[in-house]
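First comes one chain, alone, set out as structure tokens in the form predicted alone.
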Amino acid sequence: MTTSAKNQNGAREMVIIGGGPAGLTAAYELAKLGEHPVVLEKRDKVGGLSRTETFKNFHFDMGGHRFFTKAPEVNRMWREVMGKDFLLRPRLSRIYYNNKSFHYPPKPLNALWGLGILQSALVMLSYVRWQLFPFKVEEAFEQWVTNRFGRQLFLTFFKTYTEKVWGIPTSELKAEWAAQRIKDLSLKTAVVSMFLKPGKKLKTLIEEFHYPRLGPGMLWDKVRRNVELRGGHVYLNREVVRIERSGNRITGVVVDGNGQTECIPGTDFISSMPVSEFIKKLDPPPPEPVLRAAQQLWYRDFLTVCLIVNQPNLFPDNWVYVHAPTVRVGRIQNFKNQSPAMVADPQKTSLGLEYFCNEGDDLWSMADTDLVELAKREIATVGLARYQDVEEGCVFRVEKSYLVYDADYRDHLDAVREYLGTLENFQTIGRNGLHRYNNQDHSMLTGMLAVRNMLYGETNDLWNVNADMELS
């Protein structure tokens, strides 16, 4: 439980490190009450890995986003905000693999055309070799998903699109990934739902979700607004720099903002940056052995080439998951499926095409005019549109996007975790302050739960927000 102090008038001052999700959420939830929290965003906008940026009055989203929950809090603070803004769209994922779409979830007539009657009679084959003969551990993710789903489909459908976006080895991603991100779904369950339509509709599985008009970043544009009509203070381009604490008491955060540093006070303070940041930037510094577990939590970065198509229809799906071995893309957006309203031009479409990489690696340093020239030539190779077709493009890089499960990361993470239990007055949220794969509406419930905590002394434990819970 986090205690709270006064500043010399009597009143709380509440700083949130982070204008994402979960710290906007934070912020949104304690202005309703009445407070007047301070939020501190590093970038020119808020959003975090859920804002929309734009190019040429084009509209591109940085990562994929479908609104959908299972928690009524975030759902009656999304209708609340959004109002009309708020539509409902079809759900269409493929799966671009051998040079075919697949449908997924999949569709029995789809899956065998596609595959063949060799292929599916082997898929049909291993899933019950592993189902009568399982791994006993589920240690990796290699080892969950083929217990689930067979290793032909494993190898087929799983392994290179995971390796791909992770960078190392499906045997050394922890199993606890899986378990998080495809929780529910198998071979089995996916096949009821082809021919019974059970009537709990899986969240792996769901047909259509909403949407904001212009993004996501629409979203979170009115929750700053909302937040700032009502006395709090949301500050852009401020970078924290160093995190002042007494003891075990958080005192202020020094950021550096327009060419200028100054020390933000505070009597509460939550924070969603990068839980190994948050660590290297306390002064006085943690124990040595908190700072080296700290540095061994891992990222994943990525990178959107985002391509102007002069084209008015190219495919139908909201996304496409890229398989192929043969290009470097992980996935292809189609922005014009998520909202009509994310394109300028209705004669034209707008393709984001994400690269996953790490932070200073050949993809992540190559020159944006070569990674647009890579992505229109990438496009053309998938035959999702022709490479005379592209008119323009531009790039966005988004660091620390993923959180690596390797086989050590909880090691560390305990050991982080434990050292920030002990101060008073801080909780870490969201993805990356939790150091959780979090979707969207988690990440915001860590918000809501940090803030009850903090005014009303509940105990809720932000660690374990989403571990029995269905993600969106």
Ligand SMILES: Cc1cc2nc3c(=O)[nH]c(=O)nc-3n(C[C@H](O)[C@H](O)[C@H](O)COP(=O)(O)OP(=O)(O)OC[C@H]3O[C@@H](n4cnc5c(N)ncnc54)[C@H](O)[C@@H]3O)c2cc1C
Contents of the next structure:
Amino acid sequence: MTTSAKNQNGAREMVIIGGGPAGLTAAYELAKLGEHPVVLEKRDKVGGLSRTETFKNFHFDMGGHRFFTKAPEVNRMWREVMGKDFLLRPRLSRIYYNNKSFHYPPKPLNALWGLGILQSALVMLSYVRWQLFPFKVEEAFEQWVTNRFGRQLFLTFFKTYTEKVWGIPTSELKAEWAAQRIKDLSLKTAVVSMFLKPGKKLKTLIEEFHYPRLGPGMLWDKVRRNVELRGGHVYLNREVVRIERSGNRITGVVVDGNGQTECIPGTDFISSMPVSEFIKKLDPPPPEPVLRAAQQLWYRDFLTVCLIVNQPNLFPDNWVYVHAPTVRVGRIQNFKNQSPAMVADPQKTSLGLEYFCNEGDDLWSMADTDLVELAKREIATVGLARYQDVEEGCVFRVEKSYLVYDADYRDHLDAVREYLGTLENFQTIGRNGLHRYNNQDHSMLTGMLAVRNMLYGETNDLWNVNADMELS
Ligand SMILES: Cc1cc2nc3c(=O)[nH]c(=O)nc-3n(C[C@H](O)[C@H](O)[C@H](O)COP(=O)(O)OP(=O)(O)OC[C@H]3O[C@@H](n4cnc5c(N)ncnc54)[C@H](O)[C@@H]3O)c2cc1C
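Same protein, the form predicted in complex with the ligand this time rather than the form predicted alone?
Below, the chain from earlier opens the complete complex, with every other chain and molecule after it.
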């Protein structure tokens, strides 16, 4: 449970690390309740992984952030902040495989038609075989998907792309990731949904989603302004480099920014920075085993090469998963299909070619000009645009975009979690703060619940928040 103390003037000083969805939601809720939180964000813009970057007046989403939630509180906040700028958009996402496009999530008839008679027969036989004799344990991603789709469909539609994303074989990737991301879905449920329950949408199968007119960063810019109008502060370019601790309490954070280093004291602290970094920055440090556990929480990164193409219409998808092993690009976003306002000129199309990598590897370290060249060649190889139509390009690198669920992560995370539970005036929230592979709605819920714990002494367990829950 978090316990707060007042400062010398009898007031509470609430400090939030990170101006992404989790941190800004906490600040928004606090500001609405008349508090004046201070948010410290290391970048020059808010939104975190859900920020929007701009180049030549075109807007680029770092990924393709669809807004979809079952949590009424989150929906309420999105609508309250966005008003008429919250567009309802149709979803089309397909898999590029063997020079053909297939719907994702797989639509049985489309998949069978595209694969041809022989491969389709193999898919069906393989599905029946794995239904009759499934893997008894589902520890790896490969086992989880095979049990639900059969081996043949796993090899066709899941293996190559997933290995591009994670950089490790699907036999080494924990099933937990699949269970969280493609939950409820199997070949059977896809068929049932298509033929028997067309009205009922599974989370993975949604065909419409909301999207801010100028990308997800528009929401977080508006939230920032709202917090500041109510007397809170959101400081950009402020990186928390040290966290000062006295016994079981955090007393302040040391911040680098604008060429200065300063200590910001507080009575209550919320952090959405990666939990491994939070542990590393504690002063005095926590016990050695906790430090070691935190160092073994791993991440995967990605970069997006944004291209401006001199063509008004290239393809109808919001994004395309590229399963072809002949190119390194993993996914291609088509931003004007998210929102027409993402492009500065309707006669042009802006694309985001996503390359999954590790900070410091060959892709990450490649010069921007070489990456743009690679992307131009690969977009032509997959046949979605012509090389000579690409006018301009730029690169955005997104570190710690994915958490790695490897075989030992749960033990390491438990050690970190147990230690953090001893800190009385501190809560960790959000995707990297809880080391949980989540969407914005989950991050936001953890921010909302952290505020309740702080102000009302509730005891919500943030490590076990479920994005499908309703707050009472
Ligand atoms: C490719 C991709 C696609 C996605 N698609 C979707 C989608 O379709 N729908 C959806 O809802 N979600 C999607 N997500 C997930 C969504 O981006 C995250 O759930 C959300 O941004 C997490 O918010 P957060 O505040 O927890 O963390 P973050 O967004 O990571 O924000 C944390 C913030 O803390 C700051 N920070 C870190 N360290 C420090 C420090 N030392 N000092 C100060 N500040 C610091 C960071 O700069 C950042 O701004 C996607 C994510 C990715 C990577």
